[in-house]
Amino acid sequence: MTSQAEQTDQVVIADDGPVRVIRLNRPEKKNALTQSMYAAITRALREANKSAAIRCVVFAGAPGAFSAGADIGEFLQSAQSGGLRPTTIEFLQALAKNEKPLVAAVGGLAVGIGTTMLLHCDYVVAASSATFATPFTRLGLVPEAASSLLGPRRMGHARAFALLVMGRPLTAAAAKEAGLVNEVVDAARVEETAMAAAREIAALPAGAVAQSRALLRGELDEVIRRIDTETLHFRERLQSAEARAAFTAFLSRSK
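Next step in my check: the chain by itself in the form predicted on its own, please.
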């Protein structure tokens, strides 16, 4: 990225002409998302919305990992405190309310929010080796990021149930067949392919793109309401015996 860049520890924001790239930059943890990362992404999205110069936003990760989901240490702290933190909820709402087209370059592993955030993206490019998984119910929890609404809408109930409830992972090819992914390419070509799509979108008349995108996405209020409902159930589930047992089992395995 050549024009301007901002480094915020584990998130790098770079503007390449009309395309803003938000890069998750915590490779040692497979880009597991922390509260500071959520906050940095939220700021970058809100700034892009206010900028007429930015016409498209690209999410990218590190080779081999897009995002392993929420940071497990912070997630366990959230579980103990009884719910998702405000920074996380702000990120989910910013993702839903984002006005610029979103492209994702998925170079590898996408788990939890690393998968559900893709449901808010308009164009997704995945490496042939990428995998997608949402192990919510295995932890005694429920899906988030409005994925309980957007998943069935995008993939159909059967595929969404297998992914979001049964926790069955998707290969890149299966994700493309399900409608979660637009293109599957070699890992070395993921980012260039995503950037080419972003530049193609950015070259279109911005007003026509914005109105067409809004029509395709449907009622925003419905998505925000679903995020709020999921958050409520998520908080309830964190206090459940099932979740406590799942977290205890997880901690015992990780020791």
Contents of the next structure:
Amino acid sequence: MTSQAEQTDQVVIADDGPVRVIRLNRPEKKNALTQSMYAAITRALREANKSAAIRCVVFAGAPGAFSAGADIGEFLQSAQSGGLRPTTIEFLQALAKNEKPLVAAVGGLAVGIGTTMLLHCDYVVAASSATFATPFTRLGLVPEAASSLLGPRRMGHARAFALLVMGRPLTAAAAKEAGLVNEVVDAARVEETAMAAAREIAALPAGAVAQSRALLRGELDEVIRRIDTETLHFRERLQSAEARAAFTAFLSRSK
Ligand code: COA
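Let me have the form predicted together with coenzyme A next, following on from the form predicted on its own.
After this comes the whole thing, all chains and molecules, with the earlier chain placed first.
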């Protein structure tokens, strides 16, 4: 990365010419996302929207782990203190409202929001070893990030139900077949392939790309309304006995 590198603890933002890379950087926890990470990503997306110089944003993770999803310890704290935190909701909205093309480099596991955030991305490159899973119901929860709307739209109800409700994981090949992923490559080539796609997008006329992207994505209001509805259910589910038991079981498991 060349210019304007900004280092935070667990999210590293670096601008490489017209491409902003937002790297999740909590490898010791498989990039499980905390409130401070959500806030850093939200800031980085909002800044990118305001900057004419940035023409594409790439989400990247750590080797083997794109993201293990929301931090379950924080889920348990949220359950005890009355629900989903504003930082999480702001992140979900920033993701949906983001105006710059989004590319993802999925080098390994993508769980929960690590998978559902990909439904907001425009081009996804995955390692052949990557896996995609959304164990919401197993955790006593419901799908989030408008995945209950965008999932069936992207892959049809049958595949979305198996992924989002039954919690069955997808291999990289199956995720490509389902339309969640554009390209599957060797793990060592994920980032260079994603950067090549990002540069290709960034080289196109920005105004035409922005308008075309907005046309393809359809009504933003519908997505935001779905995030709001999911949030109501999610907040309620977080405090359910089912969810608390699942969080406690994960946090106290012996390995
Ligand atoms: N929240 C909090 N901590 C998490 C986490 C999460 N979502 N995912 C992983 N971690 C932590 C583990 O507790 C472990 O911490 P420790 O070393 O202090 O014990 C560390 O990250 C490494 O994870 P580990 O489980 O040892 O790695 P693994 O390769 O065996 O398994 C997963 C990886 C992702 C399959 C497994 O960690 C997992 O199931 N995580 C929960 C995923 C999830 O349900 N996310 C929420 C979806 S809504």
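Numbering follows the first chain given and starts at 1. Think of the rigid core as the biggest set of C-alphas that the two forms share within 1.5 Å after superposition. As the structure is a computational prediction, the values presented were derived from the model and not from experiment.
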When you overlay the rigid core, is the Cα of A14 off by 2 Å or more between the two forms? no
Exercise. Any CA movement of 2 Å or more for A245 between the two forms, core superposed?
Worked result: yes
